[in-house]
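The chain below stands alone, shown as structure tokens; this is the form predicted alone.
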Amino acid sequence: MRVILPAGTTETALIDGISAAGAAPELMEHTPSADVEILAYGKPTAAPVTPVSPNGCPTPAAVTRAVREEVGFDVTVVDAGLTRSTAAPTVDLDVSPGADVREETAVPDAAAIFDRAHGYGSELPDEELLIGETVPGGTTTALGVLTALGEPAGVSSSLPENPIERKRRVVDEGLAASGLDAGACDGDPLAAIEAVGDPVQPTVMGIAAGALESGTEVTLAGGTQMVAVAALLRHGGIDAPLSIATTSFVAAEQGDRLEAACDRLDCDLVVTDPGFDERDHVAMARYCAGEAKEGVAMGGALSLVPDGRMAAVRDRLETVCARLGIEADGPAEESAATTGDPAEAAAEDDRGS
């Protein structure tokens, strides 16, 4: 199994109150780069931050890495608009970071990104793919494209309290700046991304479309951000079988809305409970309390764990956490957490679903 992880950034994450990572932008820009280094190497190597919240909740990359160490899968990272470089090997599709959705155009080259990503996806030799994402501000841009497409709009958050009304106001401002009403992009997904999306969206959409059209089975690994990608694919005329794999944390927050969205978009839904409530460890406790929930292909990776092996994954997560400076009762030392303002915590950064 191959996990493909497009990683990028959008200036939307810098909007006050939208992303908890926006308090120190010079650090937040490193979050996706750190995520992919954790997935590739088990810890950040070049990135100057370790994405751990002050409460001891690690980035979902730690969970995905734990699954990788225990179960094993191949990883390909795609640069989908990184602001900062990463030491992890990446596929370069010539994607630039996204603009603030409140500007007239958020992703001016959405169609060109899609075309390049489509070509890449169509040439992949794998029979099955899991496609994830890491992009701060991603649930707000997901709300943007869902609204522009006229889809019932609701997204999750990596914060325990979802600032959904603030996100809706931002999206309304973005649509107005683009001269669009809600639903104006029905059947025109690339126009929706161009107006109020982020560069990771056309990258994931293009890779998925190219792979599906070549006969590869595709699972979108994530929560409501991947619901948005599924909507983009369906509005783009891609009707091939498609699955969404997410965590029990997203499913608990979204309730029936998640199942209804997947039914509407004709997607199979896979929800995996990692059993974090069975351990007395701060990282797992914070997930159970509503932090992070999803991101960095976490739900898709967990879906790969065979029956009877989840306890071993939890053991491995404790090992990964220790490597990141998080002991069972909290971060081992201040330097283990993301430096700067406490709000800079990557596990609370609006990146995930």
Given for the second form:
There are 2 protein chains.
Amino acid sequence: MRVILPAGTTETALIDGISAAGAAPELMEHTPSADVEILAYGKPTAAPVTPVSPNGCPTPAAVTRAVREEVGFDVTVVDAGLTRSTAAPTVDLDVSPGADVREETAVPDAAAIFDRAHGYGSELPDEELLIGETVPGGTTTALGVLTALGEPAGVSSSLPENPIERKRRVVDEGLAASGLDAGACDGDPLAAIEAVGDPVQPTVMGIAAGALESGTEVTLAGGTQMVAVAALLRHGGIDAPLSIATTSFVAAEQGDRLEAACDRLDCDLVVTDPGFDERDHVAMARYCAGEAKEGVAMGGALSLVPDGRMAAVRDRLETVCARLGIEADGPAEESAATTGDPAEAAAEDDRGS
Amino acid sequence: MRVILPAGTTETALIDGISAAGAAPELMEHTPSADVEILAYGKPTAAPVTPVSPNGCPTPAAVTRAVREEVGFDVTVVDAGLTRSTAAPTVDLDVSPGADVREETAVPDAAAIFDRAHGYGSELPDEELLIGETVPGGTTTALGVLTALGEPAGVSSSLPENPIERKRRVVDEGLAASGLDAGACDGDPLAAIEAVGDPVQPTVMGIAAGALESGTEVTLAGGTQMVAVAALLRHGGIDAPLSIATTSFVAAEQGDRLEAACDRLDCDLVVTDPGFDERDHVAMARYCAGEAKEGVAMGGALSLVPDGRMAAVRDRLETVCARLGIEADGPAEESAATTGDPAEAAAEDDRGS
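The form predicted in complex with another copy of the chain is what I need now, so please give it after the form predicted alone.
And the full complex, kicking off with our chain again.
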């Protein structure tokens, strides 16, 4: 099993109030680069941030890494518009960071990115792929393309209280700046991405489309952002079988909407509960409280854990957390210093769920 | 266990008579890119060549991949001056392809490459690293730096008949063009690389030095090219314990010289015989006949195979070979067509051994 992880950035994440990232945008730009280093090496190596909130909630990359250490799978990171360099190995598909969706064009070369990603995906010899993502601001751009496609649009958040109304206002501004009404891109997914999407979307979509067309089974690993990718694929006329694998945390927040969306898009839905409520550890407690929820292929990775081995994954997660400066009863002081202030923690909103 | 694979190119490989690559230099430039795709995906995906000689000898990448499929280890490819793009994920250390050693300067930024590679290696959290290489022309540049350092200089070849005298003439020309006598770079390894080396050397050397300084165990995976890197490290004042892991094919060709070199450089030597003589398969027969011998971390990968599992590795190698178009009794016609004429096969000389 190979896990493909397109990682990128969009200036949409810098919008005030969307992710509160205005307070520390330079640090947030490093988050996907740090995530992929955690996947590749077990902790950030070159990235100057450790994506852990001050109250001890680690990036979902920590969970994906824990599963990888327990179960073992190949991870292939695709540079889907990283702003900052990373020491992790990445596939280069010549993708640039995305612009603010409130600009006239958010991803000017969406079609070209799709084509290159399609070529890459179609050549992979794997029988099965799991495709995830890491892109701060990604739920806002997911809301953007769902709205542009005319799909019922609800998206998740990595904070317990979802700033969904703010996201809707940003998307409305973005559509207006592109001269589009909601639903204007029905049947034209690349136009939706170009107007109000992010560069990770055509990368995931292209790899998935190419792989599906060459007979590879594809699971989209994520929550509402992957619902958006599934919608993009369906609007692009791709009708091959497709699965979405996400976490129980996203499923709990979304309620019936998630299953309804998957039904409408003819996607199988796999929800995995990692049993974090069985541990007395701050990282797992934060997930149970609704923080982070999903991202960096977390739900897909958890779906690979064989019966009876989830406790071992939780053990591994404790080890990974210790490497990231999180002990069972909270983040070490040094770690809190590394990861900054609450404004930065809030910057962790709107990613990966 | 992590296997790090710096992959690069040098125009030295294009010298007439060194590797006979003049007949098909454009194809040979793709060889390291294809090698790392084989490591990452099991076969070339984007690279337009399959590195298999017309008589059915596959690149050592096939063997390393076979071991990986059987034993399982992380592979991290570092772009150490690739000329052609690859679909494999690579770590970007901003390394450019090397110039012909007969130019005044072969690797103008050897010191800067070393520094970046050192930083990368020192941050890796692994306890043990195996570091290999893939660079066509690499035994000539190995001879180059050994000569410049004043070390007894013998290098291997990927052909049964080693064109060592040609390589010596090229190195002599290269030293003259740089205004250096043999031994002039004693104690100054980066000057040796700058004058007559290749960009993979400061990358391997830097990663090894950084990792050793942070307490990681390092094994150099390769034959005489890794003897050259060990010499570079020792001349650079790095006296930490160091191992070289290579194949029985290099050891057989080099005789006592290999062990003597390791003794002189205070390196442990591990030689692994993959038992290819026990199979009736053209790929394994070609290795037994002295073709290819080593490269792409083959000897290091073989050293990871636990007792009793080498037969399974040979089984896997047959599977990998089938993917590359090599059946037990020889290359498929299609494969021969893909990989071109005997001139191109000869282009496979002087790499990885």
